[in-house]
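Given as structure tokens, the chain that follows is alone and in the form predicted alone.
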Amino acid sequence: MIGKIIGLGSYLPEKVVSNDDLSRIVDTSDEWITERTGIKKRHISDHKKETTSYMAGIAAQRAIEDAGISGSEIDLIVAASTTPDVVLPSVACTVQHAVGATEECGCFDVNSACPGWISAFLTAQSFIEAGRAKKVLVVGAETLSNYVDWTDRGTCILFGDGAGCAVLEACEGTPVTSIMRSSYERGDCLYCSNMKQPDRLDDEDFIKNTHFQMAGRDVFRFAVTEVPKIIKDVLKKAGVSADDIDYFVLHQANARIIEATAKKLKIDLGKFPMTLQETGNTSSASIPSLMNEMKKNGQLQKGQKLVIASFGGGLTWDAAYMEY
């Protein structure tokens, strides 16, 4: 048995911050940001209401509605997040409550930075293949704006908040082929030292360590080298060619990285859908949110062959071949 996606949902905060808005707080411009990233705007949460857990719950509710099932049918929830609003309970447990899943539903989180949703998706596949789950919610949710240094134009221009979710159902089908890779040795180019703690918000040194620290050029070089390579490797492992693939659904971090990946693979850029211009980098939420948009606009159709791939802090990078 494999887990087929039968429902998709997403959530983006109401507040939108444009490149022009950012130019009023840091030395940047719409032209500078667009040229380097392709991003035009991003959604920023109201941290008092639109927490990671809240957004995850709404995205999950929408995915369940799209699947045409009840929350009580879900028997496992795997949530990916690097920016949970609380240490305990898990984001997955808050989603359980939001969708009305029963106490028979297992819940846990994974933290794998931007590839987190793929890690959660592959974990869910393993449970389904082992016969230990029949209907699974796979959620990615982030409030990255809570960890951004809004005085650093190198990072604050990149990130946005949001959540995405898929419902998987056990059925017969082509197994998912995947590759997961990590490199702690290269991890110092993208890291965050501390979780925020309310009683230490007046400690400047502590607050600095709660911000994302990123060597942008190093991350870019890493991504444009390793993402094409892992895509080639997963295609070879699956025994399919790039021509067989309908869409390459990549982490929405930077348009230049996606363009470079397409060029290196010698694949038409039209096979690489993008929403990052409207959302920025939403980390683990980006792939399920993108797939939801693809479904809504008619791009995503049953039976299509997809490659999903992502990269992020750790450093970690994952890819999978699947049939939608």
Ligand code: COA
Second form
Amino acid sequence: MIGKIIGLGSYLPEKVVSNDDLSRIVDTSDEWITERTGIKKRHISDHKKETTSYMAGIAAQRAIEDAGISGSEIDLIVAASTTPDVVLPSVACTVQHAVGATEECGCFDVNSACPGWISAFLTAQSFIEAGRAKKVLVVGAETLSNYVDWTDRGTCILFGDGAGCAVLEACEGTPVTSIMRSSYERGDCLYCSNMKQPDRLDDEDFIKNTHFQMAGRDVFRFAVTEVPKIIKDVLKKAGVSADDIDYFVLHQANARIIEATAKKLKIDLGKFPMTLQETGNTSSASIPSLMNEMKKNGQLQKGQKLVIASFGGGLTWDAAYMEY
Ligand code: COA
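Please give the corresponding structure for the form predicted in complex with ligand COA, as opposed to the form predicted alone shown earlier.
Below: every chain and molecule of the assembly, starting with the one above.
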């Protein structure tokens, strides 16, 4: 048995922040951001209402509705998030409540930064392949705006908030082929060392490290080197060629990274759908949200062959080949 995606859903916060809006907060411009990243706007949550769990719950409800099933049929929820609202309960447990799943449903979170949704998806596949679950929610949800330094023009322009979810159902099919890689050694170009602590608000050094710290060029170099490589490796492992693939569904971080990947692999850029113009980088929410958009606009069709790939802090980078 393998897990087929039978439903997709996503949620983006109501508030939209354009590049021009950002140029009123930091020394930047629409022209610079567009040229370097392709991003035009991002959605930023109302932190009192649109928490990570709130957005995850709505994305999951929408995915369940899209699948045409009831929340009570779900027997496992795996949620990916780097930015949960609380230490306990897990995001997955809050989704259980939001969708009306029963106490027979197992719930847990994974954190592998931006590739988190792929890690959660592969975990869900393993449960299904082992016969331990039949209908699974795989969620990615982030409130990155809580961890962005809004005075740092090098990072604040990149990120947005949101959530995405897929419903997997056990059925016969071609197993997913995957590769997961990580490097603590190379991780110092993207990190966030401190959790928020209300009683340390006046400790400047501490507060600085509650924000994402990034060496943009190093992350860029890492991405344009490793992403094409891992895609090549996963295609080889699956025994398929790039020509066989309908879409390469990549983490939505930066249009230049996606363009460089397409170029290195000598694949038509038209096979690399993008939503980052509208959303910015939503970390683990980016791939399920993109797939949901592709389904809504008719790009995604049953039986298509897809490669999904992502990269992020840790460092971590994953890729998988699947038949949709
Ligand atoms: N607006 C205007 N100027 C900016 C700017 C902004 N938002 N951010 C940085 N700059 C300036 C820098 O200060 C620097 O100025 P200097 O030459 O006077 O020192 C100049 O632009 C070039 O900075 P640099 O960081 O080298 O730019 P870059 O071409 O590498 O682009 C990123 C910066 C962040 C867009 C790019 O490195 C990137 O996308 N990296 C990957 C990041 C990523 O995807 N992270 C998430 C991974 S999941």
